[in-house]
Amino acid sequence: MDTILTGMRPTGALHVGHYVGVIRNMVALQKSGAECYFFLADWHAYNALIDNVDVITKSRYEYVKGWIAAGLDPKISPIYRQSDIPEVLMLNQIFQCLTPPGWADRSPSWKDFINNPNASRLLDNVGFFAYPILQAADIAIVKGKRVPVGADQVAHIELAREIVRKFNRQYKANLPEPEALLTTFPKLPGTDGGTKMSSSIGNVISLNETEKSLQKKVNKMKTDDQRGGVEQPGNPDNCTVYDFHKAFSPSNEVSLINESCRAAGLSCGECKMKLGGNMKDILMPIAERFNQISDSDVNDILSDGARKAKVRTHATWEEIKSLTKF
Ligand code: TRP
């Protein structure tokens, strides 16, 4: 059966955008019985946060708590830190020697950086340039085949595929060629209606929000600004509250809300109460579990996860060593 692997960079607070975009999918894949590996891409976070490593260390706890509170079971699949697995860096070194610089140069994350004069100067480093090569090593070292990611990562997975293919040709190996597994839900906007939910913008709902602050944030969300009043029809396609309904409310309720808003049968206030209620039903049990997990539980989970992941990464590395005769 295909092995599934995905990683997230621990670079700040975990929020419901992560939940809807990736974590929900991770939980569903694990429940489907597939063999899964989940890891914190802390080396990938390092090339952007070299001056602020505390953020990586702190968010490690937040991410693991969030994953488990959302339903991942660390007893079934290893949850580990990339930096606990030296074989990742060893394979990265081999992959770097197989990758022409032009391939990394084509990666959209590097191109965005080069073409954006406002991009952080901290990213001006070879580690960031080679970012997708390390990503290829993350995947290949566990023999990952399907990789659940957001749309922004597809080009990286394609590059990983090229690298693995080249490795296989060069050494007559048969590492699985990875494929991106796109999540079903598009990006969740921020509570301000901006295209992206991000802690640095301050438009997030966190995964362990309290009930009170959850409803408060929902009440402040942007609605259709063309709607004159409750007695006039609104346009759900121009409404942040509706975007969140699509992510958190049952589909029959979503269609009903769409119709009643267009027919001026539902006020924005009522609609926000409904959303707050539906989000509460999903998020409060998560917040409760989140708050029950201690930092020391996380440390245990990560060391246990590293131990389990190493069984696979060590075996893959032994094969690679004998193939490359290095
Ligand atoms: N680059 C991914 C991100 O920023 C994180 C990541 C690192 C990853 N290595 C990976 C994702 C391997 C999937 C597979 O979100």
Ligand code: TRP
The other form holds:
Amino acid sequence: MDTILTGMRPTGALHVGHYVGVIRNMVALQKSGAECYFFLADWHAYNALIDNVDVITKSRYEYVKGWIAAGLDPKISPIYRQSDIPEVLMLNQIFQCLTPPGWADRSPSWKDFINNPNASRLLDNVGFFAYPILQAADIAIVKGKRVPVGADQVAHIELAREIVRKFNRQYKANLPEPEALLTTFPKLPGTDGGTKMSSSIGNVISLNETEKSLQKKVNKMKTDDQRGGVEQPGNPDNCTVYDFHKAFSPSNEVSLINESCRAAGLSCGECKMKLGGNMKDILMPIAERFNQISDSDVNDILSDGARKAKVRTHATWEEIKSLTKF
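Alt. form predicted alone, vs. the form predicted together with this ligand above:
Only a single chain is listed, so you will not see partners or other molecules.
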């Protein structure tokens, strides 16, 4: 059975964009019976938040609560902090010594940073430059074979494959070469129609909204600004509400909304009420479970997850030590 590794960087508020793009997929993978490892990538988060590590600590609790509330079972798959696994950093050191700088320089994330004049200058550090190498160590230390990622992360998994392949050649080893497991749903926009949800902007819907706060945020969502009024046809392709319908509404209802909007048979207000109802059906049970999980529960889950993960990571490291004669 292939081992699957996936995780998230705890860098801010957990929101429905995370749920649709990552968490829902994590739950499905676990339910499929696959051997899964789920981790909080706090060393990766440190690259971006070296001046504000309290955010990482706060997010750590919020993320685990959200994962469990959405359906992950820590009794089936380890849930752990990256920083609780020392073998990750040890293998990262070996991988860094095997990786030419030109390989890391190909990282799409690094290219985006150096080409974006508005990017945070805090990312201008060797840790962020070399983070795909650390990602390779995250994967290899649990002998991960498949890694769920979006299309923008495929190049990083290809780099991990090259690093693992070079390690295997160098030391006559047999670590699995990781493969990208593409996620199928695109990123949700912010409620303001922006391309990205961000707690700093305030365009997010969290996983522990109340019914009232959820509907209020839906009601404020951006719709087709070219539509002249309810008697005029609209264009769902220009509507943030429709983007959310595709994520939270049944497919037959999504098709009907598309047709009704284009035929001026559905007002924006009615469309938002339908969306709010569908989102409540999915998110309110999650919010209820979320609020029942304490910080102490999270500490116990992470402690137990690290203990379970170390069974694999320690065994892998012992193999690597023997092969490298280090």
